[in-house]
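Starting off, we have a lone chain in the form predicted alone, written out as structure tokens.
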Amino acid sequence: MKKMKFFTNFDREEQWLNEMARQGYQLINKSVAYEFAPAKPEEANYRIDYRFFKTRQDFEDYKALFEDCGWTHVAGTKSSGAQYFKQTGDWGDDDIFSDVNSKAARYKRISDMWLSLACSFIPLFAVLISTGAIHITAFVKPKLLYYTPGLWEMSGSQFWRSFLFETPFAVMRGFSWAVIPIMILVYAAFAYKAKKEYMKSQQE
């Protein structure tokens, strides 16, 4: 089975994960949607930290440490970022991380991971616009999207199976510059959390 989901909270990834164990799905990948497995229910402990590594020994490494805290690695490659452990045993901590500045630092990852993000993007979308492939009055003018000779004038279902038919491609042009600014906030929710965390930590 397969879920698709948006979070800007570990925490509550953490606890929707564990919930989903609670009723017999077990996860097993992480890619743009999360992978579960039919699975006895249980009271799982699911745990997310947010890393890259540079060599694939420095991601065996990385597992291995935790393996010998009682995590199971159990989503996440070299590069994905997002690293996903599940507690296979009684004893150890009840957390991968051993204070709040290491629970913070993720959310720092994280957040410079969406900025340099955006910023690569903007000079694409530079050069897009200053050619005319994305239109930034396509708010006012969507009609100039549509590239379908006498697409006006159609009727009836030819213009209907025209119309559908160019709609994403015209949606694409017109509107693809939307994502800087999507990033942008994403961005600022990861970077607001690593702030807020940094600051609990300095009041503990």
Second form
Amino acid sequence: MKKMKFFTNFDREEQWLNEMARQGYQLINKSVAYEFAPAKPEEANYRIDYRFFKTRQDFEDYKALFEDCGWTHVAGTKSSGAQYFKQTGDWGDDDIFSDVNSKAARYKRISDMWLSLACSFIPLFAVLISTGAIHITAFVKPKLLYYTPGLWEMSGSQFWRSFLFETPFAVMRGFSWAVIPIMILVYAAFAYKAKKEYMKSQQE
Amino acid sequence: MSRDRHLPLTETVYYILLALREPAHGYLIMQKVEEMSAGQVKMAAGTLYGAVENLLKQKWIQPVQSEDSRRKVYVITDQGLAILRQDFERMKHMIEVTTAIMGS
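Since we've got the form predicted alone here, give me the form predicted together with its partner chain too.
Expanding to the full complex; the earlier chain stays at the top.
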């Protein structure tokens, strides 16, 4: 079973995974969506770390350490960021972090990731502006975005039919560039949110 | 003499450096630290991984050849040893001065 969900707080995400396990769904993979397999309902203990790895060897070493400490790596890849662990047995620590700072540092890393993603779109946006791909006409004379011959001389239902038909195309013609700044803003918002979680969790 | 700005070391960093006077991989470091601190310092996996990463960045420890294909093995560097000694001297002085004032 696949499930789409988006979290900005690791604690809540962990609790949700524990709840899913209680209902008999075991996390087996996470890409864009969470992938669950039916299993015996259980009291599981899921924990999430957030890390990228330079080499496969670094990643293997990381997973080996967690296994040694009683954690099974259930989802996450070398460059996925989020790493999902499930407590293997009833031995070892209950958490993968033993101090406040290292637990909070996850948010610092995820915030940096969102921020660099946002920044990577800035040059693209600059190119769009400098090459004139963003035209001011869209704001001043939106009528020019409609290509249907004689559209503005039509009237009544004929006008509305043609007008509404072309509107999606006109919007795409005039405002498709807006996807880039919107993405920059959305990523920057996620970075800000993670930064706030970072500062909050450091004070706990 | 101006003091190294990294001093004082945190308890965990101090114990990790002390543990790495002999080569060890992650889990062994954790066990040694717990044993040396008489069970006072117990580090979880994610916390230790981050600490080791920081120490590598500061060049106080370095990776060495390992027989284990999965687990990396680390050892303290000369730089790490120097900082460990400085912190040891710092604490020794504190104990001396405290003993002189408050008695043993």
